[in-house]
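Listed next as structure tokens is one chain, alone, in the form predicted alone.
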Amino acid sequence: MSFESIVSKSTNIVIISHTNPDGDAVGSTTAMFNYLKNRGVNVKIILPDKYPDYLSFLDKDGSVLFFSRDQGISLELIDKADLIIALDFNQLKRVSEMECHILDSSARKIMVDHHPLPDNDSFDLVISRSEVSSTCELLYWLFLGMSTDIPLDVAQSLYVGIMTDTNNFSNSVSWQTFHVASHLLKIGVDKEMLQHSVFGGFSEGRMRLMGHLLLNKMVVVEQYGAAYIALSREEQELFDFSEGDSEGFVNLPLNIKGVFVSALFTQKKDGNIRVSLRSVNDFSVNKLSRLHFNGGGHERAAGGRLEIPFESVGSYFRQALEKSYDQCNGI
């Protein structure tokens, strides 16, 4: 069955995305929400946890539910749903505590995503294209295939997802990405407003934290053309850190001549460490993450997690490069 045919037969739809939702997650879920709402469909968004504050303008009426905060109503909606649409993740484990409830649901399940190695077995329909820049770019083509008209609120969310997942159109883009962006601008998207909201809407504390990390915490591993930054819980408290404040930090070392691989290690409240990896050459951080960081992703943008002492992340990163540099180099 096609996406259109499944949606047309559904009356209660739940849209979900991954933990620590980023611009593509929030952009794709709000785009899908507005697209279906404009068609008169009863639809809700449930995210595992809170999105960054700078993306709140995409959820103007505050209708997005967070499973970590709104578990009761979220479970009720999942139980009543006859269709669950999963956006911007390739494995159900990415929704954390929601996973078992999604698996137990009798609703039809659709995945739309751009990450490699999708979990086909857990879904009735999988729309996966790893060659596109973002889930939002993939949704653009999906919507265009169902209708010649993309409403402005949908276009705005799509643009945010594409803009953020490509680091402001600097990576993972093709000529088609620019074609999509051009059409969204033609629809009426205010590019300057969105760029200021996403890239210029940070707090003073976030700016000072960035300066501190660059001056005092960034470590360059010249032997491997790599660099890393480790952000502790104490530093987060010192600079009044909010979820999303570290967005883009992992890309900063890549501006250094001779640095092609970058890592950001962020200590979480539970003591675990979130890992963000980026590269700008033929080095596969996807493979590095799968081998050493319990994660995966794209060849040049990946993530994972560690359960080791925070003070050991630097030596662990060096050892990972030493063990697997040749294996990961040369996509």
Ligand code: 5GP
Contents of the next structure:
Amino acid sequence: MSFESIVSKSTNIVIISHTNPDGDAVGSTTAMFNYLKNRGVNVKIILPDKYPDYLSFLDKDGSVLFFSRDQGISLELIDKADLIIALDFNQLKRVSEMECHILDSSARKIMVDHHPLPDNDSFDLVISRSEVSSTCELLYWLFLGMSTDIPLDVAQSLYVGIMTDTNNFSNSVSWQTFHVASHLLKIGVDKEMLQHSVFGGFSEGRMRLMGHLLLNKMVVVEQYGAAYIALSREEQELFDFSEGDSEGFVNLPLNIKGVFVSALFTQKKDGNIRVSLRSVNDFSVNKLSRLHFNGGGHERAAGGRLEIPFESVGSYFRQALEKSYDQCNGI
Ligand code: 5GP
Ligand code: MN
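Let's compare: the form predicted alone is above, so bring in the form predicted together with guanosine-5'-monophosphate (5GP).
Below, the chain from earlier opens the complete complex, with every other chain and molecule after it.
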């Protein structure tokens, strides 16, 4: 069955995305929400946890639910749903505590995503293209296939997802990405406003933290053309850190000549470490993450988590490179 035919048979739709929602997660869910709302169905977005403040303008009426905060109502909606649309993730474990409730639900399930290795077994329909820049770019084609009219609020959300997942049109972009962006601008998207909201709306603390990390914390591992930054809880408190403030930090070391692989390790409240990995050559951080960081993602942008003492994260990263550099070198 096609996306269109499943949607046309559904009356209570729940849209979900992954934990630590980023621009593509919030962009794709709000784009789908606005697209479906215009068709007169009951539709809600449930995210596992809160999105960063700089994306709140995409959720104008504040109707997005966070499972970690709104568990009761979220469970009711999942229970009542006859369709669940999963966006911007490939494996149900990426929705953490929501996973078992989604698995238990008798609703039809659709996944639209751009990560490799999708979990086909848990979904009735999987639309997965790992060659596209973002879930938002993929949604553009899906919407266009159903109607030539893309409303402005939908176009705006799509643009944000593409802009953020490509690190402002620098990574994973193809000519099609620019073609899509160009059409979204033609529809009326205000790119200056979106640029400013997403990349220019940070706090003073975030700028100073960035300076501190570059000056005092960034470590270059010359032998492997790699670099890493470890961001402790203590530093987060000192610089009045809030969710989303570290967005883009992992890309900074990649501006150094000779650095092709970068890692950001962020100590979380529960003591676990969130891992962000990037590469700008044929080194697969997806493989590295699957082998050593309990995660995955794309070949050049991946993430994961670690449960080791925070102080040992640097040596753990060096050892991971030492053990697996050759295996990961080659996409
Ligand atoms: P980020 O570093 O921006 O958090 O994540 C980069 C990419 O890796 C994103 O596409 C994201 O979906 C993926 N990713 C992040 N964390 C995880 C994880 O724990 N597991 C998997 N499989 N992918 C992840
Ligand atoms: Mn994405």
